[in-house]
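Next up: just one chain, as structure tokens, the form predicted on its own.
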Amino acid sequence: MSNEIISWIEISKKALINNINIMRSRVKPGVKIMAVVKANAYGHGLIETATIAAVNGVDFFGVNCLDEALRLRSAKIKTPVLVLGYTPLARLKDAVSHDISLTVYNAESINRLQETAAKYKKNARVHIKVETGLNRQGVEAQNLRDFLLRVKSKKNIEVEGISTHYANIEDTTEHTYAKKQVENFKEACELFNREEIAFKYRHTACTAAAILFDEVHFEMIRLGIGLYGLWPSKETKISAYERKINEFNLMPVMKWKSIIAQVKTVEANSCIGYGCSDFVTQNSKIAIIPTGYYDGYDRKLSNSGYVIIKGRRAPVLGRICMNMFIVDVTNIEGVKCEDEVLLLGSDGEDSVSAETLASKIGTINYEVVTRINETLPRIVTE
């Protein structure tokens, strides 16, 4: 690594990869597999991700907003693009001109999405969002003929996809609640046809539901959290076992990395940090780290974290600061300025996983990923 850089982050090629094969394999023949890269991928970075999916077998790229579509585009990236999220009015034009298929379920997007496709004389396409259970996003069932209809009475707009996602399928191993919104999803999708509306794709699968439900893999997957090597919960491990889905090797892609700016030795019984909330109860030698929580690394690890240095961990002292942190190395031999500092990931036998990080911090591992600040190099390695 360069000795200019105080912290980045390191994507395994080789991991991600491995798991869209993982996926590929898990879903039936035909079924495409649309790779979530909203919030800069999960945090991994989002051409540096979409980069090697777009090579290796993904059909579709989900994004959360246009602009982050737009930079997909910029990047050469020729593979379907779908807008997760709401599209401002004043921006459809921008989709449109560039092939950008978009999440529906309003009136007013309809009827100004018509105006602008006839503007550019070409077929805006939508994936229409039914309301199934969530509550969030989406087309209430009570409204759902209407708005066919609606879009129906317009000519240039083609209807790419039908989906809609699930309220607490990660949270539980007891899914009667998700087979009730996959119940209400087939009724919607009986009303498309009733009404006369094709579609290519209906989609529905979050990771967990594609890893769980072979009946919700339809015509394409949602891969999100398992692309990066993550699991989205322990109930979805457990329930995964209890179907004998073992062989499911998901590998994490990412590594956090930093170095030591300084070490140091205090005296016994001397205070560490900000507000004296920590000290040490024996002459010790010290760490200073330049990353705090303003490059994402959470202020509730206070004096409960640990990094891996030399591949021994070395437990946080006293409170993260904003560009910089603590830690004990009293028992680490040879540590010196400029040693490498594993933040979170994997050294030989001993880790730092999202998961232990988002325990010990009251979260979940979507939020350690995400949060890591997106001006930090993302570096691929092989």
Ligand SMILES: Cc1ncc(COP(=O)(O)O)c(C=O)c1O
The other form holds:
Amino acid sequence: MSNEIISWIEISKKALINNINIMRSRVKPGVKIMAVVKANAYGHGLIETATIAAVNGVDFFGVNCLDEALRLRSAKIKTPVLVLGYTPLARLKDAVSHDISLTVYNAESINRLQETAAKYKKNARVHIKVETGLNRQGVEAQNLRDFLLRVKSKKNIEVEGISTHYANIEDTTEHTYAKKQVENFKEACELFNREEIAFKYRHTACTAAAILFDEVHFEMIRLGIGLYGLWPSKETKISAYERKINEFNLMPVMKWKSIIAQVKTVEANSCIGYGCSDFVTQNSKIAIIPTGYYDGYDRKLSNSGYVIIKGRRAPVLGRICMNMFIVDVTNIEGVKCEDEVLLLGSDGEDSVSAETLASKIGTINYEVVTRINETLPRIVTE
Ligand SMILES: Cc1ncc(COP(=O)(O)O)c(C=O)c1O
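Can you now output the form predicted together with the ligand? The one shown was the form predicted on its own.
Complete assembly follows, chain above in first position.
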């Protein structure tokens, strides 16, 4: 590793390809895979991740916003891209001119898209999002027919897909609510058929749905967390186990590393860090890690996190600061300045998982990885 950086993310190409292949083996041949690379590819690095995925079996990219889509295009990634979030009316022209597909559910977007597409003499490609129970983005069932008639009347608009998103798959092992959403989705698709609106892809499945329910794979699945080698939740793991879906060896793609900036000894009963929130009861050796909450190392890990140095756990002492924190290395032999420190990931012997960090700070693994500051270098290994 470069000896010029103090905190960085390593992305395992091997793990990413493994996860794509595992998810690919879950679906029938012909089902497309959309890699959800929004939020800087869940913190893994948008371009670094997409560059690997684009040539290893991914058919589509899902991003949150147009700027993420345009970054993919600037990196010469030609794979189809769908914006999953909202695109402001004033930016629709950028989507049309760069052949970016858009998620739509508002009459305003449809009207402006038609004008824009006509002006550019192109077709605007849209995926109509239908509301089936999450009550987030989507056309409500009672408005769907009018919406479809509006779309049908706009000749420069091509319906590429129909989508919805599940409210309650990851949080439970009881999937009645999700099944009701599937029924609602199928009813919506029938309306498309009745109104003779052609589409290529129906897509509803996030990682948990794709793992658990074959019947929701339709023509495309949308994979986020699983691609990065993380399980959506404990409940999803239990549900998979109950369904005897045991072959899933997802490999975490990310490691977060830093180095030691200083090693020093402190006397017994010394306070450590801001607020004197910690102290040592014996003569101790401490190490300063130049990574902090600005980088995404959550302040709630104060006095409770741990890192791995030379294969051994070093507990966090005191508060996480903006740009650094302190660990206890009393029991680790030979620790010195610029030794490598593992903040997240496995070193083969021991690990700090995203789930461990999530449970310590009261959140989910998704948030742990996505909140790692975009400015840290992402380095592809293998
Ligand atoms: C619309 C949509 N589809 C798919 C996904 C991917 O979900 P997961 O990361 O659980 O696979 C997300 C993630 O938030 C999403 O918002």
